[in-house]
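We begin with a single chain expressed as structure tokens, specifically the form predicted alone.
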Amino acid sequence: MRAVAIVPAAGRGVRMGSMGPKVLMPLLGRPLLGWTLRPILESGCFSEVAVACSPDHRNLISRFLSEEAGTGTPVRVIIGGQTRQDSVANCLREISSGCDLVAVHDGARPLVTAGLITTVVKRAEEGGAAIAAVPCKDTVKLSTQGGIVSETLDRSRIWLVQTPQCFRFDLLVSAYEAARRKEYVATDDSSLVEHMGAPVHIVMGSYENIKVTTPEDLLICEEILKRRVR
């Protein structure tokens, strides 16, 4: 099975207070994207990696990737779109033929492990679609528009979804085409596949596999990485 990884990395880091690409913010002296790509490449699952970035940051990202070269796995830059969904769609159109599986992992999730990536890819190979997720620890409530609790959900059935998410290539392409026709927008790739009625299998993720969104998240990542290095 030939697999390709897509890394959406077009975020501008507004909530981080960054003037440049969020994925190039320093994390223990190294750009965040470098930490994200390392386990993807070390997993040995992929014949190619596509990094989606904004047009404004293409030269910066390309320069960084050229400095990180040397793994033997081609890493290419593809111009993303206005939304994450647009960015992944652009990458799907650019991926070379002969791909069986495609995994999507957020560029701003630098604490993923090669082991988790491999497990998700293998589950997708078996079942067609798989995602990393962790059980919800907190009580979750729905509210009205006015902020009044309307329902308390059964947290034993609630999972907090992460990436990587991996799918049969033809399945994900079909899901994106259907979403485009129906003008359906989702916050992750799994939602598009679910919208088609296809089953998506859950793989136990890690509570450390956080997405860097605010400055506090960087501090958490630093502490976890320091612990891993020791």
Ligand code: C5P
The other form holds:
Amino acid sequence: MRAVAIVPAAGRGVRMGSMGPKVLMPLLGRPLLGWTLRPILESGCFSEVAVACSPDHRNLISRFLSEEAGTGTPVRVIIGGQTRQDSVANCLREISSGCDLVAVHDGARPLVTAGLITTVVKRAEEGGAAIAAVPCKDTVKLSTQGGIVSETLDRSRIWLVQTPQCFRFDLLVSAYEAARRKEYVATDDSSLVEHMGAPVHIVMGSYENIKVTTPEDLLICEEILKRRVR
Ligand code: C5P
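Having displayed the form predicted alone, please output the structure of the form predicted together with cytidine-5'-monophosphate (C5P).
Shown next: the complete complex, the earlier chain at its head.
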């Protein structure tokens, strides 16, 4: 099975309040994207990696990637789009045909492990589509627009979804094509595949596999990384 990884990293980091690209913010002295790419490359699952970046940051990210190179796996930089979905769609169009599986992993999730990536890829190889997720620990409520509780959801069936998410290449391409036709926009890739009616298998993720979105996430990441590198 030939697998390719897509790393959407074209977000502007608005919620982080960062001046430059969020994915190049330092984490223990190393750019965040470097931490994210290491387990992807170390997993040995992928023949190619495509990183989506914003046009403004293309040169910075390309320079960083050329300095980081060394595993032998080609890492390409592709211009992302307005939304995460556009960024992944751009990568899907550009990656070489002939691959069987495609895994998508957020550039902003630097604490993923090679083990989790491998488990998700294997599950997708067997079942066509697999995502990492963790059981919800809090009570979850729906509200009206005005902020009044309208419903309390059954926590035992709620999963907090992460990346990696891995799919048969042709399934994900069809799902993206259908979403484009129907103008359906979602915040993860699995939603598009679910929309096609295809089963998506849940793999136990990790509570450490957080997405760096707001400044306190960086502090949490640094503490976890300090423990890991000790
Ligand atoms: O903002 P969000 O939580 O959707 O970001 C998830 C990932 O998608 C981040 O790694 C971010 O850089 C990426 N992204 C992207 N293109 C966008 C918006 C977000 O590649 N236009």
